[in-house]
Amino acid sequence: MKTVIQLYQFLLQAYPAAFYKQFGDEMASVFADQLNEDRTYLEYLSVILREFSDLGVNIMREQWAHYQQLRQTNPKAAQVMATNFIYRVFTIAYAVFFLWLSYSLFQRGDFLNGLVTVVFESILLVGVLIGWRWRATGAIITLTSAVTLTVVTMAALNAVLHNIILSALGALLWTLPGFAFGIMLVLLFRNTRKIKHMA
């Protein structure tokens, strides 16, 4: 149950900062109290499913309200918020895709490629997820991982294709999302700093 509580506390940070600061600790405490009550396994599961589904809906509602307020008071901050939202949606899609791809490779018995995909994409994904909170650090990890993955992929493709240009193009195509995420994080970091200096 401790892991579930920690996950819930982590997801609470997806609320707008002011809302999280005001209500985050209280919401985490109420959720922990609910899980500490004597319940059957099915009752625990029911509480967890209900709370997590409510959490998702409530986060979207609060973020939308916050975005609408920012559009009126600070359009540049609203633009950064919208970009940040798009970034997060794409990171989730990216994570799901590579989990599916790795699983597919393992299912086909291609353990080496499956393992390589899991290892390198996990490192890249760590940078992407760190970027949710710490944009500069996430950008550095993501871009470094994308460059490393490009070089490794290019070497692997060149061993098969014996054509450095085709290998480089194939490797860049494979790692393009990593570079896109890294650049997006750099832009988000710059724009966020500009907004803070303007305030």
Partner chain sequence: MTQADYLPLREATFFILVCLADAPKHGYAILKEVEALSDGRIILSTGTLYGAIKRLLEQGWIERLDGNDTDGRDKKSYCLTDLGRRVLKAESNRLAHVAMLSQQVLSRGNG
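Only the largest set of C-alpha atoms that superpose within 1.5 Å between the two forms is called the rigid core. Predicted, not measured: the structure shown is a model, and the values here were computed from it. Positions refer to the first chain, counted from 1. What changes on going to the form predicted together with its partner chain:
The Cα position of R88 differs by less than 2 Å between the two forms after fitting on the rigid core. In the core-superposed comparison between the two forms, L176 has its Cα shifted by less than 2 Å.
Think of the chain as two rigid blocks: between the two forms, the small block swings through 22° with respect to the big one.
And the form predicted together with its partner chain, for comparison with the form predicted on its own?
Chain only, nothing else included.
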């Protein structure tokens, strides 16, 4: 039960910061109180399912309300919030893609390509994940790994195609997500700084 409560507490952080600050501790305490009641196994399961499914819906609702409020009071901050949301959704999609890619390369027995891809893509993924909290550092790691991966992929493609332009285009297409993440992080970093200056 302790793990479930810790997971719930962790997920509460997805609420808007002001909401989390005001109610986060209380909500965790109420959730824990519900699990501390005497219940059957099925009742516990029903409480956990209800709480977690409603949490997702309520987080979306509160984030949307917060976004609407920001649009009225601080459009720049609303823009940052929307970019941040898109960035996080893409990060999750990219992490899933990374896992699938690594799995499929190794399953095919393509160990050399698998290893090179996993090493470079994991550096990129680390940069993207660091960017959730530290935008500038995340941007530097992401863009550096995207450029390196482009050069390596271009060299590998050129050895097969013997056409530098086609190889460059192919490599860029492959590393496009990395550049997109890097650019998003740079925009987030710049706009967040602007908001801080305005405040």
